[in-house]
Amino acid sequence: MQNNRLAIRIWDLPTRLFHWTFAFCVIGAFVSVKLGGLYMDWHVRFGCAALGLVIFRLAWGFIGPRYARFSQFVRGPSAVAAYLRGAAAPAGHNPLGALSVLALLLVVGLQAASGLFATDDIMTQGPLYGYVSESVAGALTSWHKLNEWIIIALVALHLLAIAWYALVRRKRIVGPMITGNADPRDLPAGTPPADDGPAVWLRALLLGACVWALVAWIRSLEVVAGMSFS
């Protein structure tokens, strides 16, 4: 991807098209849990996509180009200590943003993993759910039902700062992670450009792969589940 003028690609595709995704996941999963009934089908549809999606950008974040791997945003107290007086924003995520990226990779995470186990009452389990004891079971789906407000609250926060940063400091954050491009004059001079091409499509495409395969097993595992505990 040429560095122009014009334009610098900040975003790959794969890490575009994973936000979009979790973002959609994690909105499809609260609403269909509060409409309940015939829904909730889909809340676990949901749900083990999410835990798919964290999987997949935790390994991205190590194998992903530049401005995904978390070596490259991922720093430490003193980085956001200066990043708050002042100091210039790096490309890609800033040290705070950093922040608010682990945290809903976290949340959404144990959401999607305690998922696996927890049940209504009613008529919908976790696939795993046969496989832990009622006690265990239940501990995991209070944590299921409380980690909710988290992530509505880090949910909410990740909102308002779009806000800020749109209305305050007039920085373009929403766009380039729809086309991928940032403009040069919202990044440090001599940022390079971040590979983005069929290779990285072709990385991103087969550990989507393995991903998946996992999640489907997973959830193969509900069916053995019930027969092993009825």
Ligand code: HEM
Contents of the next structure:
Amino acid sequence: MQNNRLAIRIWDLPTRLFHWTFAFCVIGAFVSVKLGGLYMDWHVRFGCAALGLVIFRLAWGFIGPRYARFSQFVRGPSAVAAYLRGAAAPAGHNPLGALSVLALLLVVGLQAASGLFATDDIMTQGPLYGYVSESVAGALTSWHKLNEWIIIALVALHLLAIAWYALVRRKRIVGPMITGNADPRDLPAGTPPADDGPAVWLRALLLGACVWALVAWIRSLEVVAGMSFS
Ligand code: HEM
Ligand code: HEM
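After the form predicted on its own, can we look at the form predicted together with the ligand?
What follows is the entire complex, opening with the chain shown before.
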């Protein structure tokens, strides 16, 4: 049966806002840390925002609308193998793309979490730095610096995959992440739309407020340790 509706909502507004804010914060964290100096304050802000966004997305994966749910897109190795052998892609993330989504959330989450304990030994430290021994803080700071390359590799892979879908497979996937809507020709016939409206936005707002409070509380735990000037 031909799917002939005009456009089908796949990505709800909170998921799209999450995606673009997340990308902005990760890039912001990289740019500010490379600028260094006073921009380190911005590094901590971007990093903490990224932490909150990861927590938000993990929860949204359980309480968000259809295509945002992990149960909808996280599949086992056999589904990934079948997709690689040419099985049709479902609406939303495909089984292979789902792995990249999980990997991005995991590595950026670990980056932000380790940043909470990191120090540059000059004037910037994470809010939880004072709660661990110097050797633990040193190990987490080393991990924080090393993980930079894993994030760069995964983001590069993410962008290459998107370019490949756009240029080789001629599949429109960036548009839906902006507008929320996919062309029915890019979806299996009979694909149901995702919920997206005031009730969904209210749920996301409540979750966002809880996550914001959690991150603000973590930041408030900062004890002024030896070298801090803040
Ligand atoms: C640092 C930069 C970026 C990061 C960390 C990132 C991360 C992510 C994550 C976590 C998802 C899963 C979304 C969800 O289900 O909530 C995703 C999906 C997606 N991203 Fe990005 N992203 C970045 C940059 C970009 C850019 C620049 C583009 C566009 C050119 C883009 C296009 C997309 C698209 C189209 C999807 C949906 C893929 C699909 O249909 O399965 N991303 N990204
Ligand atoms: C998306 C999240 C984050 C990313 C991508 C990120 C990235 C980085 C990178 C690449 C470095 C190494 C810079 C270099 O040596 O050139 C760094 C250092 C640092 N980050 Fe983060 N970071 C994030 C989150 C955080 C958070 C949440 C905090 C604290 C609250 C933090 C605190 C620090 C500190 C104190 C350093 C200095 C380490 C040093 O120079 O010895 N980061 N970060």
